[in-house]
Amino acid sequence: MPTVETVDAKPFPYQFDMDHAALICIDMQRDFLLPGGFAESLGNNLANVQPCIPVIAKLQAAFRKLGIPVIHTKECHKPDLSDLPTAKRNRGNPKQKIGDKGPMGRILIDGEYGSDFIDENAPVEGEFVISKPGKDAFYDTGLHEYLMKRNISNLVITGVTTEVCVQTTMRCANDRGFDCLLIEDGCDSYFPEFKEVTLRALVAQGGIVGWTAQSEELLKVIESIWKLDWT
């Protein structure tokens, strides 16, 4: 018989069981958190996508100590660019484009320094990596067929930016219907007004695309369970 976990979250108590739970980290990578990279390049404000690192850490912990699976997921291109649409490589008419050479290597290319992850949030030996060429974690990647396979249902969700690949792949997956947590101290934006509208819009109407919690009730629902000290 399942064990139903109940966490405090918007707009109503998030209900799963963690034999069918994963955790989703989004596209924690270089080109997107550190100095030099691609999101720098295009005038962010690097300082606000910085809180939610250590978050994410703690919850990877968490997962791993408990055998749940934790799942990647990196925003890059083919070195030929054959992925790579025309109109997003001219998106804003940057300086520097998707491909070119940038301080860490061609810009969001798979394989380069810069689009790999952070270390802070890097996977470790054993876990789904996904090389996604957009915003949407299901689009042209394995995603769907891993979690299938494995019988989950329900996916926590962090990761970079919140109104954007985090938005979409939450959005995607309610479609495809699972029941999603988006962690709201876990995930960040570089316009922080954008994540906090981005917030409200997945939880409205009854939660018309999923739920949102603070890590700590989580984090708090695992500790009192297996009686795990997570500080």
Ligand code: TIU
Given for the second form:
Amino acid sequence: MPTVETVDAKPFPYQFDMDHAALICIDMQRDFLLPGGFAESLGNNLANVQPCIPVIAKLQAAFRKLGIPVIHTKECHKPDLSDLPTAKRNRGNPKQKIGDKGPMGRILIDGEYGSDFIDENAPVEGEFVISKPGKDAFYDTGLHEYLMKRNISNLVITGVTTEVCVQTTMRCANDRGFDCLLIEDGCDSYFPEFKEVTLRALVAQGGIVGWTAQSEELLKVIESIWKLDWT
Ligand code: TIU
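With the form predicted alone in hand, show me what the form predicted together with tricarbonodiimidic diamide looks like.
Okay, now the whole complex, with that chain kicking things off.
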């Protein structure tokens, strides 16, 4: 059975190597997606980031059935704020700062209800969960070592927000030699125009950062090979 399949993608077809792939779900946290969290404190429109939730849930189910690793990141800080730069805490002069008490617990603090994953996209037992202090999922985390140890070279990327943590992580993965496929309907931004231009920028110049594709293109490929039904 072939392990490398072609996915219809931009700027040209993506070679999906199932034996060396992982799905990465970036920051699907209550603080970014639900009222009372960090994003709302920055004045963002939460409705713009919610469409990707069911898409990510479908991809997670598919990858789990295939036994391909599903990795979750959450942007959060230690309760004593020792990993929170003052500049980040003060940036934008938000109504509520990181570490302050909000309706879902202390904002973006590891272990608090608000910084945890939304139910729809939560990890299942055994999946790798990364707490990261920055936008880049490689910075100050064990992500690179985890991927190297498992011989993973293909990263399928989803999450929020497209032009912040998703784009930053994809660029940093690309610099480390990973072939990255960003799922177009599996990521969102508070600003639809930023999402649109980010998707275009990542694949410009012959795929300078990687590839993008609709989730159905990837699911179609997986489905055709494995004849699995994950609805
Ligand atoms: N504010 C915003 O668009 N994003 C973040 O602060 N973090 C992530 O993108 N996860």
